[in-house]
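This document opens with one chain alone, in structure tokens, the form predicted on its own.
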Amino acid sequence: MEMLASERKNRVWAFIILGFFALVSVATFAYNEYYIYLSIYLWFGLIYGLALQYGRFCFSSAFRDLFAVGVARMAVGITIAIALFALVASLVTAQGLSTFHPAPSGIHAVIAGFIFGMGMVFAGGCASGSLYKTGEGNMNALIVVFSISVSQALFVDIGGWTNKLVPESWHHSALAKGLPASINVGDGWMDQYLAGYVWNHPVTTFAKMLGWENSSALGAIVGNFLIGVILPSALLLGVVYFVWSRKAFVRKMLKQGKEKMTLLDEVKGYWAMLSASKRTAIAGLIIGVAAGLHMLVLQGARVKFGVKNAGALLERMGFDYGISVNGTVFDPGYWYVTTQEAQWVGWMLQKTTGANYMDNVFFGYVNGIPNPAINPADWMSLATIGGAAIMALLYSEFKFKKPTLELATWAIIGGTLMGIGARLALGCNIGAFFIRVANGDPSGWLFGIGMVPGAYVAVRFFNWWTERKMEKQGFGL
């Protein structure tokens, strides 16, 4: 009876959260129809939160399980999810309705991925994973989100002594870009890194590398989807099978009296690896369809309101504070994490300290720092947390978890590294990897190439740390 009462209470809270988001959407739309643009982000964010929690969708868990105990389920599930999203994204792109924009490709993406990969293992959750875990009541995950946010906001505005670390070529190249006078691009390591180095790298897709247009069926489906996603993913899954999953399957076959593996047996083993990730794959299918529809619906809203960026809508509504010098705010048009969290902190610091956080490239030239209450991407992140809370409540998996001092310390260290890595790569495990790879952007694979060894180093470090700790406590004797 007590358990049934608890389940009923959880369902009530789940419907309260859902009702709150519905009330926000209806009330704001009644006030001004432009708020429908923000509500699009809200409801897709809710879907992402539901799917993330259902599939336990976490890149940190994927690498940790793979490298620490040899379990490939999450890594395989995420790879399948990328392929499913890529299929939907290619169809949207072929219709000329995609809102995706590729990023500069270069060695910086690999280095950033390495830093981010270490960070997410130290923190015990990636950027998206920390959001959904926060929705489950995990306060350690909330510390991770906070650390990512603060480190980004501080890092993008860094200057002073760091200017001594800026190569002359970056400095002159940044100044040559002719940015507005309000952007002090000559004073700030991150600004000169972006304008003087990253922006000089090629921005392309697999389709364009093959001489095709992204919006053509040939470019979107053959170039970006088949060549840019399916072939590398199949190769990656093949490596995972032969290095990790095959051993367990061979042992199973030996127990059944099988003396030698045939080609058919190998196919069965490969399929068993894929089918073991059903829950994550289902979540990936939901995310893939939702992310594709998100691009489609946002593009429709932009056409309806005659804008290319939400900054124009905010100005029409009378909210001109925190809009970039270009009249823009962060408005990716698809699933994204970390940038909007950095905006929270940037807005708060500027409001509370009086310091100017709009004189740098990240905030002042590109993304702005609008009030979180009317920031589209902020609505998406908050709804992601809410969606995860709803799913956790419905499955009786919601529970407030207080962090220990040790876990909180690792959360701060890992979150800080993820924040730095995300800004160096212009995105996190979602924006710099998941979304880019699925849309045929080679910079996504470069970020992933960096994430793998970064996560491996962090896992090995944790193994050493745990053994050392146990020895000190007398368990290793």
The other form holds:
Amino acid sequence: MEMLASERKNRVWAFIILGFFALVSVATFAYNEYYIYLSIYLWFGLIYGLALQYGRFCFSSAFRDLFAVGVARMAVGITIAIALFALVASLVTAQGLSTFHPAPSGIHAVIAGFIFGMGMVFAGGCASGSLYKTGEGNMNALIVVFSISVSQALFVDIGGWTNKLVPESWHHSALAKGLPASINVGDGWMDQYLAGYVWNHPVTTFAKMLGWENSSALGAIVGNFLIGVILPSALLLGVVYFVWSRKAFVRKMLKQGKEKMTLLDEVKGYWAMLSASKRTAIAGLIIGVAAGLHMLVLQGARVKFGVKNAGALLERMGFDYGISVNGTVFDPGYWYVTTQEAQWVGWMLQKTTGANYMDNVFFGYVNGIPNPAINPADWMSLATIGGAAIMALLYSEFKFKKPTLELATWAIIGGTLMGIGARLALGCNIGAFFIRVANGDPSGWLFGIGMVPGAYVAVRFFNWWTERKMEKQGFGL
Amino acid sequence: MKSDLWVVIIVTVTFIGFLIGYSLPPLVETGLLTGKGGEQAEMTRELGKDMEQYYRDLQKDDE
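Form predicted on its own already given; the form predicted together with the partner chain follows:
Starting with the chain above, the whole complex follows.
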């Protein structure tokens, strides 16, 4: 009886959240048609939240499970999700309707991935994982979200003594870009890193490297999808199979009386590994289709309103505060997690402290710091948390979890590392890895190449830390 | 729980369906989603005969 009452309560809360998003969409649309642009982000964000919670889709868990206990389920599920999203994205790109823009490829993406990978293992959740865990009532994950947000906002505006760490070549290159005086690009480590170093790297895709146009069928499907995603993913899964999953399958075969593995058995083992992560794969399929559709629908809205960026719409709606010097705000056109988290902190800091957060490249030149209440990408993040909460409530998995001091400390350390890594890479495990890899951007793979050893080092560190702690507490052997 | 999840799915799909219906026609109208090689349709420069006559009449009124 007790159980039924709590289930009923959960159900009511799930529908209150859903009703709230529906009401926001309808009411704002009735007030001003342009709000539908923000509602697009909202409803796709809700789908991401529902799917993330359903599939327990977390990059941190994927690496931790793989390196700590040899379980490949999540890592395989994520790879399948990338492949499925890549398929949808390639079809959208082949139509010339993709909103995706590749990032500069260079060694910085590997270093950033390493820092981010360490951070997500320390924090116990990646950028997207922390959002859905917050929706489950995990307050430690909320600390991670806050930590990512604050560290990014502070890091992009860092100046003073850090200017001494800037190589001369970056400084001159940044100044030569001819950015508006309000940005003051010669002052600040991140500004000079972006304008004087990152922007000098090539921006490309697998299709372009092979001499094809992105929007051509050959470029999008053969170049970006088959060569850029499917081939490396299959190789990666092969490595995962031979290093981690095969052992368990061989043991199972031995139990059945088979002493030697044939090629057919290997194929069966490979397939067993792929099909073991059914729930994550279903979540990946939903995310894949939704992410592709998200790009398509946003492109349609842009054509309808005759804009290339939401900044123009916000100005038409009478909101000109926090819009970048280029008249833009952060409007990726697809799934993204971390930039909008930095924005709301930047907005809040500028409002409360009076300091100027618009004199740096990240906020002032590109993304702006609009009011979070009318920030399209913030609508997406809130809806992601809401979607995860709905799913958790319906499956009775919602539970308020207070963080311990130790967990909170790790959340802050991990979140800070993720924030720094995300800004160095111009994105997180979603924006810099998942989306970029799926769209044939080699910088996504570079981020992944860094993320793997970063996560590995953090897992090893955690093992050492835990053993040491247990020894101190007298649990040592 | 299953029926509750279906309600959530139906509401979400309804909103997404509306958003698709709202956003895709401009892509079709501009030729971006109609197999015209992905190129944006050019704006028609010629005035229709009715519009031409309308502007001529306006001039007459001014005179």
